[in-house]
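The chain that follows stands alone, in the form predicted alone, written as C-alpha cells.
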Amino acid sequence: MPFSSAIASPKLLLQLFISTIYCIFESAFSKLRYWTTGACKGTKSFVSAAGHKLNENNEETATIPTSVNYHFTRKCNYKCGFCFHTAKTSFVLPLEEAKRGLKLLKESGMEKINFSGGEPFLHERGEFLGKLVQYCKQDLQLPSVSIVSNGSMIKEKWFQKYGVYLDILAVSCDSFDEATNQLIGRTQGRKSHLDNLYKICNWCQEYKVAFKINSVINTFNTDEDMTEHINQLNPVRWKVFQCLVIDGENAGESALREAERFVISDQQFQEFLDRHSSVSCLVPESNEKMRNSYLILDEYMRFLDCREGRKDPSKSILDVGVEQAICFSGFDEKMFLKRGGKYVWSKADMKLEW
C-alpha cells in the first residue's frame, strides 16, 4: 500500500463512522417524529425513513385503502357556502393517468371507490366520470362504485350507458324547502333541486342503482324536520353530516369560501338527529367522526390529512406509490370502522328490490 493512502485510511475510516452514527440517529429521529398519534393508524405503530409503517416489534405493516375518496375535480356548478373542497384549481388528470392511479389502489387492497368533486358530473359532462365507473367496475372488479353529485347535470343517458357498473349514487341535499337551498347556495338559476332529487331517484330504481342521500346540518336547516320526504324517497342510507371547517378551504384567509356562519354546535346536531331517530336509514356523521375517518385523494392523487383542520397533501402515488403516500394521510382506521365505513356496499349483496 502506498504511504498516502495508509495516512489516508484512518480518515476515511473516521468518516465512516461518522456517517453511520449519523444515519443512526436520522433515522431514530424520523422515527420519533411520525410516531402515530396520526399518521399510519391500525395499531400502535410509526413510520420509518424509509415511509414504511412499523409495529411496536419494529414489523413493516401497511394501512390498507379498503374504501378511497377521488374528488377527481375541484369544479362546480353549485356555490354551497360551507363546502369544504372548493375549486382552487381547474386541474384533472389525464384519463390513463387516472386510471393508473386506480390500479395502483387496487392492487394495494381498495375495495371500493367514491368519485367526487366539485361536481364530478361537470368534466366532460359525465363522460370522463362514466369511464372511470366503467373501468373500476369492469375491469378492476371493484366490489364497490359510488358516486356524490349535486345531481344538477345527470341525464338518463348516463344511466343507460354506464348504471350498469355503478353500485351507489349520493345526491346532496340539505333541504327540502327551495328557499333553504336557495340561501345555502345549494342551486343553480331557477333549477330546482328538489325536482332533479327526485328524478335521479327513479332514475336510480330503473336502471338498478342504489339510491343515497348526503346532507349537511348547518344554522339554516337545523331546525328542519326531513322524516316525510327522507321516507317517501327512501334511499339505501342517509348520511347526515355535521358542517365542518378547514382551513384554506372554507375558512382563512385564503379559503373560496366563509362557512363560519353555517357552523351549528354538537348539541344543535344532536337535537336535529334525535328529531329524526325514527328515520331507519340514518347515518350521522359529527365533525369528530368524520374529519379523520376519509382517505381522500385530490385531483393530483395526493392524499389529504385534515388532522391539523386544514388539507395537508402527501405525495402523489402515481409518484411515490400508495403504501409511502398513505403514510402521510392522517387516516383514523379505528374511526374508520367505528362510524360504519365498512358496509354493504355492493348492489349485487343488498338484495334490493328493483
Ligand SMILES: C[S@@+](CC[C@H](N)C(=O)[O-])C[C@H]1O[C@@H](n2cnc3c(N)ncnc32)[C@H](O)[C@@H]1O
The other form holds:
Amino acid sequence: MPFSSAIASPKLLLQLFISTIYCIFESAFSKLRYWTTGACKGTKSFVSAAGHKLNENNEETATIPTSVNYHFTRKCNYKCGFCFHTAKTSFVLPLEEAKRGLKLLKESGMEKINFSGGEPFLHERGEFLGKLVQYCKQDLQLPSVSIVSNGSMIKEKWFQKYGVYLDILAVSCDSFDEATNQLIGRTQGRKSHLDNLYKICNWCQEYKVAFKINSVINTFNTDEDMTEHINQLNPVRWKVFQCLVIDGENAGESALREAERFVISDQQFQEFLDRHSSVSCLVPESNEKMRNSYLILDEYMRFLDCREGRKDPSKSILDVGVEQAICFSGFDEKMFLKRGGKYVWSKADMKLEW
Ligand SMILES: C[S@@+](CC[C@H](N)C(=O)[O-])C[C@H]1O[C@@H](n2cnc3c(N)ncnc32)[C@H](O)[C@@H]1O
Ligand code: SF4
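What about the form predicted in complex with the ligand, after the form predicted alone?
Every chain and every other molecule in the complex is listed next, the one we just looked at coming first.
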C-alpha cells in the first residue's frame, strides 16, 4: 500500500504504531534473553577444538553452522514423485537480504554453503544463484561453495560467468533409463535428462568445477545396475540416498507429493549398495543418516528441524540471529560427521586431474 494512503487512514496509522511498538519490544526481549541465557545454555561462550561452543563451565552450548544447505527457492520445473522439498511457497528473499543472512552465517562460523531448492537455477534463470555463489566465494571467502541441481536449466554461459566461484556441482540422476526418469517425474516434457547430465559433466571438466551425482533409490530404480554409467561419468562423489519420507512434504494431508509408493526397505537399499560395491566414489545415505545430519535453511532463512519426521521451522536468522535460530534446528553434529559430512570441500584442495 502506498505510504500516502496509509497516512490518510487513521486505522492503518494505529496498526502501524502498534506493530512498531511490538517490534521494538520483541527485539529488546530477544536481546535480553540472549544476554541472560547465553543463547541455548550457559552465559558466555568459547569455541572448543572440536568446533563446539562451550560456556564458562565448559558445557557445550550452541552448534556452529559449519556446513549449511540453503534452499532459497521451493519452485521447480520437475515433478519428482518422491520430492521432500516441495513448492509450498513461491517466496524468494530479495538478493540483499539473502546476502545479509549469508554474512551472518559466515560470522557464526560457516565454512561450507550448498545452494539447493526447489530448482536453484530456475529463479532469474540462474542469475540470482550466480550472484550468491560469487558473493560467497569472492566477498565472504568461503572455503567451499556448492550447488545441487536437477541440471535441466544449466547453460554454458553460466559456467563462463560464475564457474570460477563454484567448487562443486551435484546433479541429481536417479536412473540411466529415460523411461524410468519419466515414471519418477525427473524430467520436463520429453527432454532428455541424461543428455544434460553428460553435457554438464563435460562443462565441469572444462571450467574446473568438481562434478558430483546424487541418486535417490526408490521402487522404480532399486533393481538397476548403474555401474557402467557412473564409471564413465567419473564423479568425485556419488551420493546414494534411500528415499526418505517427510510429513507435510511428501506424506500426509497437507503434502504436495505422495512418496509412499517410492519407499524401499532397508534390505532393498542394501542390495542396491552391494550391487555397486565396486564403485569407489559411492557414498551411501540411509534414512537414519539423512534425517538429522543436514543443517537446512529454508526460503525465509529459518532452520528446519527434521527430528520428528517433519520439517519444523525455527525463527529466521534475519530476525533473531544465527545462534538463537540454530537452537531449534535439530541438527545432529555427530551424525553429520558419521555420514562423512566433512571431507575435502574446496576445489583448491582437490587433486583434480584436469
Ligand atoms: C530437493 S532436491 C533440490 C535440488 C534439485 N532440484 C535436485 O533435484 O537436485 C535436493 C536433493 O534431494 C534429493 N531428494 C529429493 N527428495 C528426496 C527423498 N524423498 N529422499 C531422498 N532424497 C531426496 C534430490 O534427488 C536431490 O539430490
Ligand atoms: S527433487 Fe525433483 S521435484 Fe524436487 S526439487 Fe529436485 S528436481 Fe524438483
